[in-house]
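Take a look at this one chain, the form predicted alone, written out in structure tokens.
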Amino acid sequence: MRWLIAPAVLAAVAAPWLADPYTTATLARILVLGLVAASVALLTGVAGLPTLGQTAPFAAGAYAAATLALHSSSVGVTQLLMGASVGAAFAALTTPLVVYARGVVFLMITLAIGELVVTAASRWRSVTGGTDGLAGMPSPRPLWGLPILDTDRARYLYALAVVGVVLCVVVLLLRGPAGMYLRGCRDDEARMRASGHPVGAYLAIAYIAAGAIAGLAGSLLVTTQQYLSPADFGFDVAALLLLGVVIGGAGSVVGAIAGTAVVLAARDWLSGLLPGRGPLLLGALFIAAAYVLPRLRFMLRRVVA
């Protein structure tokens, strides 16, 4: 499937010149949520920790970057650093709650953390704007001295560049010893412990790194959307991200973005062609992900073999 990467990159770069502003803004949102899905794939597929809580560091990074944009700096790189730092710090604070849990327990704890963050965002009106949302963030400039990102096309290309760099770094790291250690923890934790590996430390580092990626995506949401609401971080978003990871292949951070694009296309575009049928389309995707995809992958492996 690697031969698809180059055409996909070319299509992504050409998209803002071929699409209308609404579609371009929607594609930028797909990139942002796809980056959060990549952090879900890192935990769920690589480390073996299924999560529904990556919307929590996503929200923390987004509101931190928005506060910085409103009161201090409109430079994109500082907002990215702020979002990633706060996302990582939030994950570090919650690490003791989750890193020693496994399976469904880990899933439910992360879900609870995500719901608590959404509740806090809904009620902390002085910082988040509450249920009314937070608006008025100025368009940033990528670096000092560069032009302001004042169009949907410019913001999309900025998000595409950031997502591309982050994905390249994550993929390179996962191809090295870090990826092997995490997959070892996923496949045979007892053997890893018996070999003297600090499994808890490995998983804690992965959890904090995933929080940093989600927080960085939150800062990108501020740039591309220029509006934040607790609805951007609710359970429905967390469920869609996990579904996108399952569709794209749980162990692939790149596939997570492709899977998220499929899910959001079904929710935002196909449901527009079939009014009132959005939940039905998402339900069909859930069924396909649970029953059809595993059999299809098995058949493809047999054909390749």
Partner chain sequence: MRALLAVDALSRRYGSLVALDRIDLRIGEGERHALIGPNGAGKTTLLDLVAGAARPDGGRIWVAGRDVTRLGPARRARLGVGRIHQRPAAWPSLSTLDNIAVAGARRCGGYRRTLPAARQLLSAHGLPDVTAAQLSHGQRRQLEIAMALAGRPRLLLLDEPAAGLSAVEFSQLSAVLRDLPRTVTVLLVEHRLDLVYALADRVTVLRDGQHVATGTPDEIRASSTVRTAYAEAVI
Given for the second form:
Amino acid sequence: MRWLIAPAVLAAVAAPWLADPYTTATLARILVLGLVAASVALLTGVAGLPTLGQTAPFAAGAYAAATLALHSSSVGVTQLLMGASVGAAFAALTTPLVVYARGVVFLMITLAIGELVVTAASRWRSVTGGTDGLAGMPSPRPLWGLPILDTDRARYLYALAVVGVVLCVVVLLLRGPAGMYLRGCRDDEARMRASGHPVGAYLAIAYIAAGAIAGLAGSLLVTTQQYLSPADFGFDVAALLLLGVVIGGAGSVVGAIAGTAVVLAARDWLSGLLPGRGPLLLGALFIAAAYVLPRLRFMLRRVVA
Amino acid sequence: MRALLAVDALSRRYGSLVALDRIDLRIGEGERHALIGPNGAGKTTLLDLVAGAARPDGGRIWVAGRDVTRLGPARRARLGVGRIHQRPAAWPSLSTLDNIAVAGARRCGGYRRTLPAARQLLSAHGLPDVTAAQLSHGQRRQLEIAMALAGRPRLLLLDEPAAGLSAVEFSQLSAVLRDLPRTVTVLLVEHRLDLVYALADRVTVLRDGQHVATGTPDEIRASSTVRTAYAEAVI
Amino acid sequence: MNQVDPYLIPALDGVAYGLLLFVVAAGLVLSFGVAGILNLAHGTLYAIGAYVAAILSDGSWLALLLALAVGVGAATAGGAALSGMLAPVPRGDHLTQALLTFGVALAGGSLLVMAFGAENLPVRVPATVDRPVDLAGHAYAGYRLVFIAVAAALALALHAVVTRTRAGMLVRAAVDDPDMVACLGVNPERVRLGVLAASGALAGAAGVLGAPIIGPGPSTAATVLLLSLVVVVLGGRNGHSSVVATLVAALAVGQIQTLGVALAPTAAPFLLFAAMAAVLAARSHGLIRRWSPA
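For comparison with the form predicted alone, kindly provide the form predicted together with the partner chain.
Time for the whole complex; same chain goes first.
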């Protein structure tokens, strides 16, 4: 699969010159959601904590960055830092809720957290604009002194650069001891403890780091979409991300982005196919994926072995 | 001799079953101490309690003069309590080298600093560098030992290390245990009495959670109480 | 008296709301605790019951009984169908189970909207109780009092089943130790079928009876699923007190959703958060660890 990365990066860079502005904006959105999916893969695949709640720090980071964009700073980097730190802070605050849970209990608690955040976002009108959403965030300039990102192409390339940098950092970290330790926790937690590893602390750090990535993606959403509503962070988004991660191979952070791209493309294609029947077809897609994917993975493994 | 492991009136119950009944034990630094007794005597329970994998219902445990009774398994491992499990349990998705390095990392200043020692252990135990899931049973046991040694334990708990080994593997294991430096204190649970008598400085006999006798291998072999204890259990 | 007075009605509403959530959450605990399945379509089964109630109700008791029979039957069948769909998925594969049940929830919700429209449907309650009752000087909806009585009876019955019958004993043992069911030699396929059908029946009954409180509409399934999830998280699963703990949690969530909203209108979701945080933080490591499969 590795040989695919270079052409994929090339295609991603060339895309805004080949596609119309609307498609470019859609691609930017896919990049942003792909980054959230990478944080889901970090928890679900690498650390073994299946999550439906990464939309929560995603939302927290997005609303924080939007508030910053509306009221003070229009510099991209400060917005990214704002999003990441609020996402991390949100995760740190919710760590006691999740860190002792595993498996299906983790899935359930994170789902409840994600849903509560959406509910809170639709009620807290003064900050989030409620269900009407929040609009009018100006386009930022990436750094002090650089020009404003005033086209879809510029915003897309900005998102691509940020996502690329974050992904490289995450992949490099996971190749090192941090990745070993997290995979060790996933494989056999008791054995990690018996070797002296503080499993709870590792998982808490992974959870907070995933929160920071999702929060950073949230601030990127403000830049690329320039509009926020609670629907951007709903349960269906969380489920789509999880499906993308499973398609991408669960343990692979890069695969998560590819999987999310596939899932989002399939969703848009399905809702264009039969207008108004999108959710029905999407539901069918989930059901089909649940049956096909494990078999596919099994077959792939046999082909490889 | 200073006691590296001290156990005072240690008790553990499972419901109405008393698995360990107020056991006292002193093991000196560098000593090889074996725990024997019929099935259900409480040997593995005692190892679990010392490693922190289970909580006692009463009594105290000291390691190197420190009261560890309330510490979790990770804290005890960082103090130098290592264990070789009855069923070898590596991290299946990591390579054998990474398994050894991760197992030793917390006692040796991190994963990267453990790598050289891990490479040595890998070749010393004749292990290939593949993912742990691909190993045979005998290789897994070798890996388990290498993982325990990577953490440079002060106290090594061995839970039936000879179970299910071939004759060749058994003699390899005996050699590894014999060559352990005297900086490592060993508490061994084993059914193979030839290994026990060859290795142990002192032996403790347990039965039904009760302490029966402690002594040198010769004393234990000669003791009539021990023989009756075993014989009754067998009958 | 005067200071308590304005909050009497929301507090009573909270009891009704809480009992409703208890019945739904009990179904969720059952499928989750015994079969290890997080059923994301549980809210959809409630919605089926609620739609049946809206379609069949005409203000007579007979219609309500008919709706109860049809609604419980439909939701039970739905639960059984879900169990059949889950059959090829390995027991520990939570991700695939979640994807599958979410797909069912999404498709099912879409089918319900196609069949019944995107509006919230009104539900008629039996005429004899469709009037205000005088309660300490306040007018209170008669049906809600009836609902409180019926749901409380249902809760008592559930408690009795779980603590006094053999099946209940098995359920409790299985919740305590998921591997135990396998050891008993009970066929896991049949356990899953029984559990999901029973949990569907509970959701269906709650849907029919609770339709006048949380009515049928496009967002019903999601609301019910979320609130019952919070109840399950709050109630935890500490062995014998499981039913009681779930009931207490459900009543607390009910109060937060009604009395809490009356006292501090914007704070309800934050209050749910705070409650979850407080409970999970207070419950120490050990108890939670018993929850986890490992």
